[in-house]
Structures are given as structure tokens and as C-alpha cells.
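Take a look at this single chain, the form predicted on its own, given in C-alpha cells.
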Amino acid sequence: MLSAETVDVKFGVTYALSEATVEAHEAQVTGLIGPNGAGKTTLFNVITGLQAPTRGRVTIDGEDVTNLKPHIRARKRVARTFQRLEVFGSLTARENILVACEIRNQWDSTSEDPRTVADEILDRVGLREVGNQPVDAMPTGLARLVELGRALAIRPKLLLLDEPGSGLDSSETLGLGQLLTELAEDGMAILLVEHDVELVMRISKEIYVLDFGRVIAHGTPGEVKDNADVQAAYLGAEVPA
């Protein structure tokens, strides 16, 4: 579903990404981890069109989208959430999702009732009971679920999540993991950036590890966990000489 090939992003003399290659496949969660400043959000920005790469190519569902604007990529069923929470704070949870449903109806040939879809999404992300609360009055964890629900409104084929577990307690994190697993089982390709390593290891089929803009490891959760470079760069372990 997604292939970001040998992506470079250079700011002045500094490379935020260097020859980064990442793929995400249908019907699975793919993890993307690494220390702060490793380039994870920059890669998300390249994939969604918010940042032009210095070099490299992005294909989605077999189509080269490297030079397409962000809204065109969204119409190709690419959705994302942000590390810094982006919601309409004065609107309720239901209204946030409804806005996205109504916008989708403007460009998508669908006969679905936006209000019905918004209610279905509220149920799916577990927010029906607080659907009429303003998002500004919600704790961060619930507000992140609102942002996730809004992303689901476009029926994405590819969903990019930037630290969706931030602000969630342990029970909410378990629920999030179950939800993402179910979305993947429905056929969605999910690329997940998350600092909760236990969550990533539990629900991801493959994991990529970024460090200083480079992919230093890729494999199954077990392979990544046992990788000496990952232990040194991400987990803080020392690699024997």
C-alpha cells in the first residue's frame, strides 16, 4: 500500500532523513520507532505531502504521489493524526468527526449519511458516551481518539498514526491496541509511530527503526528487539566491542 523509497530530507547542511526506505502493507500494523529527533514525523510529512523530499519517491497503492498535494493524497484514502494534537477544540467529539464526514461527501461518490457515519465511528473508537462534550474539555487521551475518529471518516486505505497512545492510561492503551488490530484485520494498512514500545511490539507485524534519519533495523518485533544496533540507539544498551 505504501512505499517510501530512499527518501532524503535536507535542511541546510543537516539531513533529517537519509536514504530512508519504509513500506506498509494492507491488513497489518507496521511500527516505526526511534529516539526523539530520529526523523519519524518528518517521514510522515513526506508521505502525506506536507514536506517535499530532497530525494526519493513515495508510492501509494502502486501510484507515484511524490509530487501530489496533501489534499489530493487524502482523496486517495490517506489519513493521519499528528504528534501535536490537532482538533477543533470548541466543537464536540461528534462534530469533529461529522465535519470530516461532510467534507468527504463533497468529493467522494457516496450516498452515506454523514450523521450516521459519524455515530458509527464514535461507537468504533469508544466515544459515544462523550460524543456531545467539547473536545477542549476532554483529557488528552480522549481527544486523541477524537482525532483518530476524524481520520477514519475518509475510509482510509492507509492510516498514519503519530503517537496515538500519548496521554492514554494502561486500560485505554489496551483498547487502542485492540482497535488498531481490528482496523488492520479489515484490510487497512497502518503505519504507527509510538513511544510505547510494548504496544508497538504487541500489535505490529513488522517494525522499522529510525536513528538520525536512517533506517538502522527492520524486521519482526522479535528480530528488532534482539538487534544490537536498536538496543544501543533506542533502548540505551551498550554494544560489546
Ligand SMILES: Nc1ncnc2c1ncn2[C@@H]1O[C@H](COP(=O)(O)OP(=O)(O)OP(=O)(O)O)[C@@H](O)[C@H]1O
The other form holds:
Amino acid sequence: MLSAETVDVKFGVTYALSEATVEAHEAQVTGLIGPNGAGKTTLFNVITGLQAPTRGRVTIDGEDVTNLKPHIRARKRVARTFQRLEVFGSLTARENILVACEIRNQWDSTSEDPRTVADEILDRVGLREVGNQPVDAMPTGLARLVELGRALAIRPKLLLLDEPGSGLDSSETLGLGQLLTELAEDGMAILLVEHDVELVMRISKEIYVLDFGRVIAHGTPGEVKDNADVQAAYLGAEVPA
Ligand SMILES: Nc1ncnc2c1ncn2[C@@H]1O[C@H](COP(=O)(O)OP(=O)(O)OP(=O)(O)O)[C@@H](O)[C@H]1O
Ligand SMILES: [Mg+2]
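Structure of the form predicted together with the ligand (previous: the form predicted on its own):
Below: every chain and molecule of the assembly, starting with the one above.
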């Protein structure tokens, strides 16, 4: 569904990404992990069109989208959430999702009633009971679900999540893991950036590890966990030969 190929992003003299190649396939969660500043959010920005790559290309479902604007990529059913939560705080949870449903109706030839879809999504992310509360009054865990719900409004084929677990308590994290697993089972390609490595290991089919802009490892959770380069990147320590 997604292929980001040999992507470089240069800021001044430093490379935020260097020859980074990452793929995400339908019907599975793909994890993207790495220490702070590794380039994870920058890669999301390149995939969604907010950041032009210095080199490399992005294809979505086989189509080269490298030169397309973000809103055009969204119409190809690419949705994302942001590391620093981006929601309409003065609107209710339901209104946040409804806005996205209504915008989608402007370009998608669907006969679906936005209000019906919004309610369906509220159910899906478990927010029906608090749907009429303003998001500003909600704890972070629920506000993140609102943002996820809004992303779901375009019925994404590819969903990029930038630290959806941050600010969630342990039971909310369990619920999030379950929800993402279900969305993947329904066919969605999910690329998950998350500092909660335990969550990523549990629900991802494969994982990429970025460090200083480079992909230093790629494989199953078991392969990645046992990788000496990954252990060194996370512990900041030399691994004895
Ligand atoms: N707009 C920018 N201008 C200059 N440097 C930037 C810009 N955006 C990111 N960087 C730098 O690029 C590198 C990668 O940043 P990025 O935010 O992609 O990392 P990250 O893996 O998402 O980190 P974190 O886990 O802390 O969110 C960092 O060194 C960062 O300071
Ligand atoms: Mg980031």
C-alpha cells in the first residue's frame, strides 16, 4: 500500500532521513520505532506531503505521489494523526468527526449520511457516550481517540499514527492495541510510530527501526528485538562483539 523509497531529507547540513526505505502493507500493522530525533515524524511528513524529500520517492497503492499536495494524497485515502495532538478543541468529539465526514463528502461520491458515519465511528473508537463533550474538556487519552476517529472518517486505506499511545493509561493502551488490530484485520495498512515498544511489538507484523535518519533494522518483532544494532541504539551502549 505504501512504499517510501530511499528517502533523504536534509535540514541545513544535517540529514533527518538518509536513504530510508519503508513499506506498509494492507491488513497489517507495521511498526516504526527509534530514539528521539530519529526521523519518524519527518518520514510521516514526507509520506503525507507536508515535507518534500531531498531525494527519494513515495508511492501509494502503486502510484507515485511524491509531487502531490497533502490534500490530494488524503483523497487517495491516506490519513494520519499527529504527535502533538491536532483536534478542534472547542468542538465536541462528534463534531470533530462530523467535520471530517462532511469534507470527505465534498470529494467522495458517497451517498452515506455524514451523521450516520460519524456515529458509526464514535462507536468504533468507543466514544459514543462522550460524543457530545467538547474535546478540550477530555483527558488526553480520549482526545487522541477523537483524532483517530477523525482520521477514520475518510475511510483510509493507509493510516499513519504518530505516537497514539502517548498520554494513555495502561487500560486505554490495551484498548488502542485491540482497536488497531481490528482495523488491520479489516484490511487497513497501518504504520505505527510509538515509543511504547511493548505495544508495537505486540501488534505489529513487522517493524522498522530508524536511528539518525537511517533504517538500521527491519523484520519481525522477534528479529528486531534480538538485533544488536537496535539494542545499541536504544541503550546507547556498545554491544560487545
Ligand atoms: N523543520 C525542521 N527543521 C530543521 N530540523 C528539523 C525539522 N524537523 C525535524 N528536524 C530535525 O530532524 C531530526 C528528526 O526529527 P523528527 O521529529 O523526525 O524525529 P522523531 O523520530 O519523530 O523524534 P521524536 O521521537 O522525538 O518525535 C531531528 O534532529 C530534528 O531536530
Ligand atoms: Mg516524532
